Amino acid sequence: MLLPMFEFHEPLSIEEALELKKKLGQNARILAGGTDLLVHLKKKLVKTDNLISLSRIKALSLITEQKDSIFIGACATMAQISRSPVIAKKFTALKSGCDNLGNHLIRNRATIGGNACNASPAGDTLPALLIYDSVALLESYGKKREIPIADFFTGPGKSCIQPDEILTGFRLPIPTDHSGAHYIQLGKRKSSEINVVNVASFLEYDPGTKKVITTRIALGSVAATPIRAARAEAALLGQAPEEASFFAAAEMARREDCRPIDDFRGTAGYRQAMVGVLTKRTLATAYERAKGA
């Protein structure tokens, strides 16, 4: 299966890429790692006359630690993010998401920006981006805007990115003390398979009162987009971080927060059951990491 004919552009700066996007408009597609887009082009699922590759723009591949946040460029690969010391130490759920995406070959090419722009409800890094309260950074010609990640996804394969915009990266607040997070994905195979269910949880507790003061739970593969489990989060807030409260939150996520469907990978009932199992497990591990922190 061959790629169709197209013009290939390799800008060396964000400004040059934005100029090309403005000039070419709807006749151009942005290329990062290409692990999804090139396959879609081969299968004729999408068409374009121009590809604008971002791979030579060094600023888009940076991972930079700032005072109270980190910046992850949209073209940072899964392997690069996983190897980052600050990610491994402070953003363990994101590291797990990167480590679970595809296989070694895919992780060396696939980018976090591409994973977000693909907007699959089953995307491996997307629940982690949700629980870390990430902000997506978008640029168009002469304008920038920031979008909370919870507002970024609008439907299966759809995001809020406008036709003239490029996703340049994400800003993630540095997690507070006494907090931890975890991510688990469930698929039919170890790698190279779309997830059946994937869950990430973030938990912060007060060591004085021994109560949960912040919790964020994100569910993948059980709705039209990756979603926050708002009712489960509310059920856990102010509770003691223990098995009973984790079970209660997991039950709320299972019964109230997810909206799974049947497909060839699994039934809605199975997905719903696994939401409960994985939510409880991720919360328990997040708490253990919070105590260690």
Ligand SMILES: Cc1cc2nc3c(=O)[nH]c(=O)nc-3n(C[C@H](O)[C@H](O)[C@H](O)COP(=O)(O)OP(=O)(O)OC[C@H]3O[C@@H](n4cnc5c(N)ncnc54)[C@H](O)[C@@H]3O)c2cc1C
Given for the second form:
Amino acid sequence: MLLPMFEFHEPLSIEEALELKKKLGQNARILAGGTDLLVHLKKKLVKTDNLISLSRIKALSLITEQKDSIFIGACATMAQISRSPVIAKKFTALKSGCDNLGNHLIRNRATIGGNACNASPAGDTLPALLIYDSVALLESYGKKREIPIADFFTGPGKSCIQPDEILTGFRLPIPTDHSGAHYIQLGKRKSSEINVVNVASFLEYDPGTKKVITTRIALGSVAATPIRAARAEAALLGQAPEEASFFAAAEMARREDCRPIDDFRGTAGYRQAMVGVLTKRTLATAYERAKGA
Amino acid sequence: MKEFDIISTRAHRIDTPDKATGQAVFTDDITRPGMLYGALLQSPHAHARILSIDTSKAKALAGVKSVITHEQAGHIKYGVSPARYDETVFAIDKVRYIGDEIAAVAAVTLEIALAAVELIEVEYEILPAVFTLEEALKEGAPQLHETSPGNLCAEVHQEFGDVAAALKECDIIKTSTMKNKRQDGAFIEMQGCIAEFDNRGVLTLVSSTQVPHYVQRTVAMVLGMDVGMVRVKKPYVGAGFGIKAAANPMELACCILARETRKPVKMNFTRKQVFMYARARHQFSHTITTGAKKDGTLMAIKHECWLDGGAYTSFGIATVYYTGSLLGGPYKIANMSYDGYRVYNNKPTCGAQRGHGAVIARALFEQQVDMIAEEIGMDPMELRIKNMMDTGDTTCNDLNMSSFGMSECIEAVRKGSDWDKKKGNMPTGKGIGMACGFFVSGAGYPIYRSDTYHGTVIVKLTEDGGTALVYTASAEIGQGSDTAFAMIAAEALGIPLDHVRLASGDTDMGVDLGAYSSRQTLMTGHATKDAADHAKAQVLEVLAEQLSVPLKELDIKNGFITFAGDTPDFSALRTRYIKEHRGWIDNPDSEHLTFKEASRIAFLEKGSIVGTGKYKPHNLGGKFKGAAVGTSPAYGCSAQVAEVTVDMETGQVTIDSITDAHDCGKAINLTSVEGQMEGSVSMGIGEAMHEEVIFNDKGQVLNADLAEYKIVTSMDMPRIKAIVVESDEPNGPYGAKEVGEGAIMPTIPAILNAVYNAAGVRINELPLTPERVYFAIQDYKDRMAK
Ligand SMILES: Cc1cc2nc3c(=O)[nH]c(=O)nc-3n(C[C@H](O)[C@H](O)[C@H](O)COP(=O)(O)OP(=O)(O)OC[C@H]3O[C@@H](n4cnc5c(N)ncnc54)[C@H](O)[C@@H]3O)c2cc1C
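Compare with the form predicted alone: the form predicted in complex with the named molecule:
Expanding to the full complex; the earlier chain stays at the top.
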């Protein structure tokens, strides 16, 4: 399996990259860490004459903290995100997603933008992006748009990103006090694994009323895209954050929200059962964290 | 026990500096002037008739130097066992699995070779295919080989003692089944080779192989050449685990391309091709009935097994015999019957892999031993010790345990794991389990019938004196055999390890059957010791004469000559030595005569000192059909304790620790022994927990890479406590025997017994994916609820 021939472009700025994208259009692919794209090229699943590498554009790999949000550049790697103090402190579910993706070698190259644009239903950072209510920042030549992450994924391997667009990064609102989140991924082995099921949950409770006032639950590997578990969220909202309500929400997620299929990694039946277990467990830990926050 | 200077230490491996610095040369590191690159055309269909092959477009592509099919390669059949040669280099009339080789191209670049392969036009008539045992055995099923009606590749029927009668006397009878999945060896270095003819017509094949000798013979046979005109060399090899223990079609195609083009040709398997070629562990479906008395005496085993063999025989005939012959031991069981069947189908061919044939039978049987212990309320260790063979015992199928530290191994893991405190006291979800196993230290007979020596070794002393050169055709494939033989040579000669240089893996150096069946330490070790003893005797003979000392009073130790009686005046010899080194500043001045001086003097008297050594086992085994398979000059044995945590809600199993004791006879190199023990455990865990080659309904491998074929990662590896139990094996060099394969035997059943202990479920199909364990637990809960 050899890499096919292609022209290699290394723009130094976003503008230059967008110009290239405009010029080459469909016949060019963006290259970030290459951990998906190079594999796909070798396997001949993707054909292209041009690769536009983003690795020299410094602005794309920044992680910056603003007043009530953070910006994560599309080219920030898993290793880099995991090391960021603000992420370790305020976005634990995202850190956990980054820490569990692939292995050390892959985490040094794999980017969050690549993970999102690759749009695998099993992507390790995607449930976290969903529960933190991230906004995807897209740019094409002379144009910018912002897409809520819940609208970003359109199918397996598909996103709403247009051929002339580049994903520049994500904006994540900083979670409020009394909130917490957690992510669990389940596979056959402990590392270098493609998930059988992965779930992230976020919840915020009111310390006065002791009720859940916000919750977002995201399920991976159980539908065509990573999805929000809308019915489970509705079931938990306004409830007391305790085992019984977590269990009820988990049952909702398992029965109503997920739509898994059979494939060689696992059966739909098992995936569905695990949605229940992981939803319950992520909610319980999220609440522990919320209490500590 | 004897005292040793070199062996039984933790000497640094002699290949470590090369490997640590990246200087070790593997096949793909080698290029030759004018070298061409070869590529294979392999069948995209699992079963099809070849109507025509048109190579004209491929030949016309610029840069292509040769395109070969069966027309150039010939129709000579080859395989592993001469009784079952069923392969040709290229398919002639039909293809039998996705990956069956049809043609090959040599071109000036790999890109051109691959492009040319795409230009070869093959017309196929697709035939119905069979992919499972059931499909292959059905009446009217499509047939793979005309010579094997019913797709039955081989069957074995054996009975020792009287199983039916013995079962009647039993108080407890357990029958259960077990199935594993096809494995992949998952060695790091994919197969690769370079073939080259010199101007005199000598073919040199450099290959990533475990068995230069067998490859040499197969190449010579298929190409119609004298064995003496074929040289096979093995550079450093990144493991094989049994898969590289026979000539492969790429090696043969490469040689033919070199013959056609008169240029060096290099070929490599991609990882996907490694999976397509396969030849790793079979899928076994076992049914075993074990009977015991209520005092725990094991009485009889009734064993049936079906092997999913794939398209060709490969090692399969040996596999199906091994599956039966290595079951009864390590226990004293007088009655054992075996019915084994190996079935062809349109998948890649299975072969030999670490623990050849015996691993899954052991995994099932060792669980039954636990079931029996549970039923009679006996500690599983006690029950095993009660039935354990002793040194000198012979199994009902004539395998003799000339040394056997099995009970010591059990005691070692009992203590090492704190078994007595833990067993029965683990909370739900935590479990502890154990198992035993044993394995050959080298197959008693070569793969082809022959009286050949299994290993020959040459030890030559350098003419200046002081350094010993060891030449062996054995195969260092990462297991540390070069180091072991250098240590044995140093020990036998009585010189420091630093003074031994060793070259191996080249058929020009002699005969060695290679690295399979855990044979080299015992067999090549013997030949090495024999050669070193021979060289040493020649040096001492000269000394005895020169110093007028009786030969038997002389010895060599740590590089110095020792005298049993008074040290004679050796100044004349020293003067003679020093005279030849006028101007040198490091001339010997010690009180003792050095080996360096002695071997120089020996050279001056007799010319080059060359010691030769050889080894073949004594006649082994019984007289019945298939009696040869399973025989060995010695058997290694081991016991393991696994501790696990089972997540009762998700079915995820975590292996917390493995305590492993292995009787390897005398450990030549303790660190290497532990390395083999840990490597075996990791392979066993992989097979128990996540490895399986998965096919779609067209016979295509779905997970032909190491991302989707899941070997253990370092994160999955538990803490391993490796305890080396030493016995003194009378048939081994310095008392040594195997550790390479036997150490995998207890791993899977120990884990399965621990999972049962933790979760109350017996799982009769591998691997223990979270999903399989989850459903077993659900099923158990449902049954308990009723
Ligand atoms: C051994 C191995 C293990 C893996 N394990 C995991 C795992 O456990 N979990 C997991 O989720 N994934 C895993 N992956 C997949 C992969 O590493 C991740 O999806 C990774 O995040 C991809 O990022 P990248 O930077 O390498 O993307 P690339 O391969 O460079 O790009 C991926 C796709 O996104 C597009 N793209 C990338 N960046 C942009 C951008 N800024 N704008 C527009 N388009 C863009 C590319 O054109 C391409 O189509 C694994 C891969 C390998 C090889």
